[in-house]
Amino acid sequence: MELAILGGTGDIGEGLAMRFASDTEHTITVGSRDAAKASERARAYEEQLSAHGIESAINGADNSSAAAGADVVILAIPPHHVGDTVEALTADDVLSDQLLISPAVGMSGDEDGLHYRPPSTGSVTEFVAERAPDSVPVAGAFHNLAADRLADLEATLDVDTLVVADDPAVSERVVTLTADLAGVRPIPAGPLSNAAEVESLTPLLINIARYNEGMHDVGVTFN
């Protein structure tokens, strides 16, 4: 499976992009609006998969021509940007059936942490999906992770992540590719109109690893 992970050379998108490309056969491309920044950050993270016995190659491009040749697209973009970048991939005609799944959270932060900040359509997940084109099917994924634990392939994993996606097939499609991850759990929690509450665990999460040492990479697990 071709798998595209834009803005990712962030922090999510690195984790993503080390996780899948140690634990699955898929081909990774890493995209950024920065098409050469892209393979800079391909051959550091291939550097890091090497060093851990792991030979896995990704590729880097920029972010419409990674989506044009993938079946899934994942977008670790930025809350303020991820609009934005759906928007330029419809214009640049790249989207048809892919598969888009989303994992960026609304958050603002003052003195006392950072609090769930959801745009007008309820959810970042419900905001992509309202811009995304009718024929390309849109799940929310990945929003509870802590980025620097996936990035670290010496930390073993044990979380859940929650899926939302309108249709349950789509939903099924993200649960199995979420399933090749070692020690990430995929839990199915409905449709988009679920992303709201499924997006306001990300700051609470960060909040208590603030306030609790020991706990900077806390995550979720569902008994």
Ligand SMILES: NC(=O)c1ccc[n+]([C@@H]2O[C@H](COP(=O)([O-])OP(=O)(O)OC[C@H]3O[C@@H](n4cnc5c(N)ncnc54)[C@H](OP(=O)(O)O)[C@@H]3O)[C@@H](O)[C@H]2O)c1
Contents of the next structure:
Amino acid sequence: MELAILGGTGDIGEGLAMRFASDTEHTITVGSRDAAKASERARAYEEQLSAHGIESAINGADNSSAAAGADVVILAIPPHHVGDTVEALTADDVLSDQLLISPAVGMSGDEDGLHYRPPSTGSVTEFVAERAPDSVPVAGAFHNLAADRLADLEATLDVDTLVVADDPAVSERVVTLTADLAGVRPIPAGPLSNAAEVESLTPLLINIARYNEGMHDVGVTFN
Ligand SMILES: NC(=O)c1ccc[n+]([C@@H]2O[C@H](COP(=O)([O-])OP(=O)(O)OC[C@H]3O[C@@H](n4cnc5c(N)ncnc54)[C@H](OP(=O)(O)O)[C@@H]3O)[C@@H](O)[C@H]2O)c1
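Given the form predicted alone above, I would also like to look at the protein as it appears in the form predicted together with the ligand.
First the chain shown before, then all remaining chains and molecules of the complex.
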């Protein structure tokens, strides 16, 4: 499968690229607004993987080229820019039947911690779905995974990630994709209208990490 990670030059993009490269046979393309930056980051990820004995070729491309050649597109982009990115891909007729996965969460911070700030649509995932063509399936996943922990290949994972999608078949595709990541258990959490509840766990986890020593990069498991 061809997997594109737009904004894959950033934190969660790096973490997902490292884990998908180490645990699956998918072809991974790191996307960026700047193709040269994407290629440079892809080489850096390959070097990190190689240092762990994993020889994996990772491509780098501008976001549009990365998405055009993909079966699955992960939107690893800050919440305030993910809508513009999807609109640009739509305007350029790049999107046809790719599955879009949003891990994005709207948050703002104050002296007490981070607070969930969804867009008026209710959640970033629904905001993405509004901006994508109707024919393009959209799901939410990976919101509650800590980027640093994913990127650290020495770290053993034992975390759950919640998957939202309107079409159960789309949810199942994301579950199947995610289940290949060692130590990551995907759990369906219903349609996109449930995305806000899923996204809102992220500021909670970050606040727990802040107020509890030794809980940096904490995740969730549902038992
Ligand atoms: N960090 C985490 O642990 C984590 C975990 C789960 C979910 N998330 C979510 O994942 C998303 C990305 O988080 P992150 O921490 O990886 O963010 P980040 O490192 O700050 O940014 C990711 C990438 O977004 C691209 N970007 C920045 N501004 C942009 C713009 N105006 N238009 C288009 N692309 C832009 C940049 O790539 P280029 O400059 O190369 O284009 C950047 O490398 C967020 O929505 C966040 O809520 C993060």
